[in-house]
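There is one chain below, alone, in structure tokens, taken in the form predicted on its own.
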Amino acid sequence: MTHDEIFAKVRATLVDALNVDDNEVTPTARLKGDLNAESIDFLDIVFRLERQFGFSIPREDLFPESIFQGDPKFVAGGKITEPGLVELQTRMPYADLTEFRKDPRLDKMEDLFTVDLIVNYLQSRVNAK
């Protein structure tokens, strides 16, 4: 599948799951900040994508934010440390951390979860088959 084909399926899934307009689901749209997704929505999105693509998607593959809860090696002063950034890149090789590295505040981490991140993840899984 091409990037565009995967994007079209992800867009349709997000429109249905989040009850948003088709034109709101752009590659750079943030799931929480732009599409108003809530934690419960992430479970629904993963479930729908699993059905759509025919393989299991461990939630922590797409949304590994739990690695930063309470580990002082990864978070200090509300910011993700360099070892934390390395861990994040290891767990999310499909994420573009370029901008996030400039200001790696924990409260900005949700901005990483964009439509394109989902598409890139799915493309890496589809291509691995």
Given for the second form:
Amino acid sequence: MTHDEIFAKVRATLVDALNVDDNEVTPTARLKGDLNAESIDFLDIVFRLERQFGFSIPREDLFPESIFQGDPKFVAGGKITEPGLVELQTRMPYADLTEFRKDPRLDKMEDLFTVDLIVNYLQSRVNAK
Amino acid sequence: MTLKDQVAIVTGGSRGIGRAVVLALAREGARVAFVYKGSTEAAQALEAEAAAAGLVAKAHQADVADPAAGDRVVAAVLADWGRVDILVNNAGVIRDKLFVQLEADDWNTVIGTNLNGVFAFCKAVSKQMVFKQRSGRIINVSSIAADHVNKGQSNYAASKGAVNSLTRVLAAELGSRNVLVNAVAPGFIETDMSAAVRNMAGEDGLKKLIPVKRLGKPEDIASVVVFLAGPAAAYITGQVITVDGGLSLGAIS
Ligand SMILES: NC(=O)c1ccc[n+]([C@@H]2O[C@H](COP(=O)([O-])OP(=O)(O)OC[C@H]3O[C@@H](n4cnc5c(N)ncnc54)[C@H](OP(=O)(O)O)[C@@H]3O)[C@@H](O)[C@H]2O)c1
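Form predicted on its own done, so how does the form predicted together with the partner chain look?
Full complex below, order starting with the chain above.
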């Protein structure tokens, strides 16, 4: 499956799950910030992608929102530490952290969850087959 | 008819409050699946009474305390009617004893039925309502005993207090998907459950405590459940509605 094919499927999934318009689902759109997804929507998206792609997707793989659990090694003063960033990159090898590294505030981590992130993740899963 | 073509599940529908809820929902046009535990005759009689009135009520035998019951009943209802718009968690039991005499079995039976049963049925309908339908109503039958102390009801009060808390958290989690979750807290209602207390305290003694000077009838609760299930309650969620003729006001004289 090509990147574009995966993107098209992801867009269709997000349009259904989030009641948004086709043209709102751009590669850089953030699920929370731009598409107004709530935590329950993340689950819905995962379920729908699993059905679309026919393999199981551990929610923590795609949206590792709570990986740090306040662990002081990984989070300090509301920011993700260097070891935390390394951990994050290990968990999400398909995520581009360049921008995020400049101001790695925990409360901005949700901005990492973009349409492209889902596409890249799925691409890595499809390729691994 | 406010609930035309909707599908409802009512646990504990064979007797008492649940029976009145089944008939009231069906009269509003809903197809109602109801769960009973042991009263087969009463369940069949209710099916027949509904059918004779041109209403749809179908009995399902299950013990709500059995962790598999929720999924099994919901799957059967989906196979029959393809959706679930309304869930009324009404099945409940009491095992009243002073705490020093209370055994683990008394505790577990009450928590297992009144709380774990609610969990299992909510869980069983949740994905259908949240992801497939994006709409639904869950109505839990609680009790004023959650917040107003009756000695001998530690297990029962704990179960109903937990149901109220569950109601609020579920309401917050599911609201964005238009699944509304509320509870009704009855006071003294004339059913088999309250018969022992009524016998011991005497009806006159009880009526003195109730500002409207009568015990409640199952229909007094059923009408509120119908309201919470219907379009008039579209903006209510996470609430525990007390229906007790003023009993919990605690007026002294
Ligand atoms: N009556 C009151 O004054 C009062 C006050 C406050 C709250 N409530 C609450 O209102 C609800 C209904 O009470 P009620 O007075 O109508 O009670 P009830 O007359 O004793 O009827 C209880 C109903 O629940 C069913 N049931 C009990 N355990 C069950 C189980 N494990 N699995 C499946 N069904 C089960 C019974 O089925 P079977 O017929 O098969 O046994 C029956 O249909 C309860 O949640 C109760 O706590 C009642």
